[in-house]
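The chain that follows stands alone, in the form predicted on its own, written as structure tokens.
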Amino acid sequence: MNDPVENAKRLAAFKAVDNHVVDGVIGIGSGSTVVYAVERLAQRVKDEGLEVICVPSSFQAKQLIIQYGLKLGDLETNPELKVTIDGADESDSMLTLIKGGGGCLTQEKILASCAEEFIVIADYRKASTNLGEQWSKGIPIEVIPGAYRVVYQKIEKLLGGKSDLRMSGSSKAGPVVTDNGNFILDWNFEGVKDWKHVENSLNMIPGVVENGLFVGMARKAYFGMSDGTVMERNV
């Protein structure tokens, strides 16, 4: 694999699956790095007879699980997970994460909360000391469609910064719609020091479904590096 970013994603994903997946129920996150995690998981099931049930965080994750012939589950029948493996848009040195660039933040946070351990996989571009160093698109916030204007006014009054309704782009006119049928606001923050306070404050605003700040949830992160090594962060 010649692309250094894709190779980095693959290295991180493979190491996490090898180190943390045992028989049981596994939460499968979303995004480009998770593709490699599912690939490795399927290989281990084939080679080692690993017995796993995979619970997806999104339509994309569900399709990956089906594509690789893995056993599909859900939280209704499997509410407790051994481990959830997921990517991140950015991680600070304390493993506070920004997630939701792909719009699946609510399901991803639910899966992370149900797992005995939540493991992050990413490439070197996602590893920062402080949030906002590399990820410039803001913090995703899933909102009830009819409340988006009220919500972004309250966010700006309460926390400052600026919020934008995420739009679909050229192929479809109008806002991005999540798997839950909601809209996404991207909040560009300024001078935040207490991320737990921000996470709680956002979720107390009526109309907010969930936000893409994951504070104190990740136990370990694997970052594939451009030189072919994997950097590990623990908290």
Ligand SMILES: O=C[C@H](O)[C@H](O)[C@H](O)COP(=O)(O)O
Contents of the next structure:
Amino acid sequence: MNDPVENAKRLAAFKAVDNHVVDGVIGIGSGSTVVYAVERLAQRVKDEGLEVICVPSSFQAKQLIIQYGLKLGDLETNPELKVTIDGADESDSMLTLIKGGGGCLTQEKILASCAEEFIVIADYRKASTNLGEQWSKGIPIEVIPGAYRVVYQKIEKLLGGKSDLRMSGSSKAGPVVTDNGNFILDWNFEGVKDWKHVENSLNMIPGVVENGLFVGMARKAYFGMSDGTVMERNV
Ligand SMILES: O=C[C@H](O)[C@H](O)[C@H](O)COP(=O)(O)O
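Since we've got the form predicted on its own here, give me the form predicted together with the named molecule too.
Below: every chain and molecule of the assembly, starting with the one above.
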């Protein structure tokens, strides 16, 4: 593979699947890095007879599981996951994450919370010391559509910064609509010191469904590097 970023994603995903997946129920995150994790899972099912049931975190993840011929599960029949593997938009040195750049944060956080182990896979552009060093698009916040404006105002009053309603772009007029039928606000924060406080404060605002801060959930991350190595971070 010639693209260093794609190569880095693939290396991280393959290593995480090899090191953490055994027979059982697996949570499948969303995004472009997770594609490689599903590819590796499918290889191991074929080559080693690995027996996994895959629970998706999004429409995209479900399609991937189907496309690769893996067994599809859901949280109603498989509420306990051995491991969830997912990408991130940014990870600080404590593995505090920003997620939801692709709009899939709520179901991802549910899957992360149901897993014995939550493993992050990403390329080298996602690793930082403090959030905001690498990801400049703010914290994604999923909101009930009719409440987006009041949520926006309350966030500004409570925590400062500015939010933007995420728009669809040229393929559809109007805002992005999540897999759950909601809107996304991207909150550009200022001077945050306590991410757990922010995560909790955002979720206390009526109309907020979930936010893309994952604090204290991941214990291990794999970052594919541009030189072909994989950097591991543990907390
Ligand atoms: O909403 C999307 C998810 O949180 C993704 O896991 C995140 O955006 C990272 O995606 P990618 O692997 O494409 O960078």
